[in-house]
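Consider the single chain below, provided in structure tokens and representing the form predicted on its own.
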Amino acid sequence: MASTARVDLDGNQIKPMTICMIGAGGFIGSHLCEKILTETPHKVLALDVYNDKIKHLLEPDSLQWKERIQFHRLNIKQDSRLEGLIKMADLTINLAAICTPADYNTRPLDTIYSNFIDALPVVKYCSENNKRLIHFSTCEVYGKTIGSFLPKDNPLRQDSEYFVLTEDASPCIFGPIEKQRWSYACAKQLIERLIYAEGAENGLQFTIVRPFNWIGPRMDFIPGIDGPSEGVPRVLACFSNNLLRGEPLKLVDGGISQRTFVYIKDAIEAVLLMIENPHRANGHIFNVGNPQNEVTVRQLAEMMTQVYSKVSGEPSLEVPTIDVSSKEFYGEGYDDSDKRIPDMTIINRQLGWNPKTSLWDLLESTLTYQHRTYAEAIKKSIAKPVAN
């Protein structure tokens, strides 16, 4: 049940607001809508092309929050309703993006347009109508770390200073132009710069979120089940797809890259703090991740194999992983960063937020959901009548 008397971090009562959420039907949007509707009195104007992941929030009509959510099926790149919906809201949250690594190489133009050009009207309408904006960027904007350019035997590689990424200090370092993997990161960085400039020159109230691998139920897709038959989602979803099908997990270039992972429910807590504490969040860029949950991609594969065996009751594969080259897996133009660790100083200082969920627990939650979804889909496909 939504609370009727919520207070912010300084003890001030929070007034109910209307939130225009662009990309509400995706992984992050579905969890954020859920959080807002079940725990706050705020209203949501949910904008997206698809609503599959939020159907449980829209149907049936007997739901207690039915008066507080409206779904608008639209594509922001070509819909004249966008400005009107932003005007109706107190706050706009922009989650819309192409953010699948395989697309950065194979669809670089779509990637750049989606993450920069399509976001321009959103920023413009918020600025012109004096509406607050929370824009979702990515940890990809940091690109490569300074440490990745040090010789492999250099002792400075052990110094976290060269790998920890800080919002207001770390440089953004990308590969050469022909490495189209950076099309996403460059587009995201440029829209960040434009938002920051709108704030400096025209007074736009903004917050920028840089997610570091948010993981949980409903993330990405299972090819052929709740997504296209062919496709390459992000690393954790790739691995879970392999596990569901009893296939070896593919380690790109040996799986030596290191990443940190944070549970979606922890991360959504951070976003709600940004929503309800504008005086503490406006004008800030926030890393949102869990530096305690750092592993190599190979270690992630090994842990996921163990967790999946536990949640499914199936024995582990005899050959759980195979090595593939990045060219073979992603195509020409792929490049990677070796390590990304978020500095959490700013978000902790401004919002008092810290993640709680361990890597094992978030993997168990995610794989339990994936296993159940896959089993239900297979059951339905078997039960379908055969056409004559």
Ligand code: NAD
The other form holds:
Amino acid sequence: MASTARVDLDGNQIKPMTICMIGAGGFIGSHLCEKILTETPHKVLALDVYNDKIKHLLEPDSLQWKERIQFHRLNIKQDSRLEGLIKMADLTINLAAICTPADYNTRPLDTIYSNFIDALPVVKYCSENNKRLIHFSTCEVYGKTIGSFLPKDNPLRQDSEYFVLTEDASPCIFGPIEKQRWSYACAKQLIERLIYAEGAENGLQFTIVRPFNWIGPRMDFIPGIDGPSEGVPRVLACFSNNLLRGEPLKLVDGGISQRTFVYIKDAIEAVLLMIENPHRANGHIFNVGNPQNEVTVRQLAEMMTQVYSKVSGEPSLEVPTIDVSSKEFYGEGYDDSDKRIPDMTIINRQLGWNPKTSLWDLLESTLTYQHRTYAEAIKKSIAKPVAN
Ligand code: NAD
Ligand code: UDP
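Show the other one: the form predicted together with nicotinamide-adenine-dinucleotide, since we just had the form predicted on its own.
What follows is the entire complex, opening with the chain shown before.
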């Protein structure tokens, strides 16, 4: 249970606070709510359109933290309650966004509105009411690495100066406008610039978080089970879905892009440090990722296949992967980030945070969850006769 004698990184007692969490019903929000309720005395005003992923924290009524969480079903696009809820809180955390790559080139308007326009009132209300804001941006604001523009055999491609992504030094490099993939990154970049400017001109106390592929239980949905059959979630859920159905994993454009994956539970520790150490977190942009866990998407597919076989007890497919073009998989206007290694200097210096969990371990616990949660439902859906 939460102790009231918690201290921050400078040894000062942490006072209980009220946190307005927008997008609390999503993947990151659900883990953050869980952490706050189980390990701190803080209160959460949880705002979202959905609450399926936090139902276990809201029901039954007898839960020990029931006085410390309130769910408000609302859409921040149009709801007059938003300002009042921000005013009631000491801190606002904004997680709400459309953030699945399959939407960026197929629903660019919704993507831009969600990531820029809809976030504007949140920034405005925080600034006008002198409330602290932690805003979730993305590692995608870096776009492509400088090294990706060098010839394939150029030795400078191996030089970290050409690929490590640093908050206060790296440029943001996006593709042309017709590559609508970058609509998300561009909208996130502009809201970052607006928040930064509110800080510089109007004194807004802000922290910007750039997550680098946080993964774990409750991420996205399994198509046809707890999401639309035709929906395309992020890679963890796409590959989990293939493994659960005994289908080959689809490698987009050869699976050569590289990513670093961090376990959601490690990343949430970083967010809690930001929440409870405002003097160290305000005014900063933080990369939150695990530079040790780098793989190509093909290597990720191979590792997930091995791990899934271990946790499910089922043999791996003889042909575990198939190649698919990005045009076929995502449609026109897709493009990709080549490589994402976060520089950890700023988060280390300000908050002393480091990720702990290896890629194998985080996949083992996540795929154990996926198997336990979905295997039966998938079996039933496969066994169901198809309606004429
Ligand atoms: P998610 O989709 O699981 O959660 C987002 C939540 O916001 C959803 O529950 C959704 O219903 C809610 N939401 C969206 N629009 C809303 C609106 N208008 N009103 C009310 N609620 C609304 O995504 P997530 O992975 O938890 O990501 C949270 C944030 O972190 C996003 O801003 C995303 O861009 C950023 N991010 C996440 C990752 C990652 O690795 N998971 C990577 C980069 C950036
Ligand atoms: N990807 C893939 N097969 C899939 C889903 C995704 O090869 O079934 C690739 C995608 O093209 C990208 C990487 O996996 O290179 C990570 O995709 P994700 O959707 O997780 O988001 P991103 O890291 O690009 O924001």
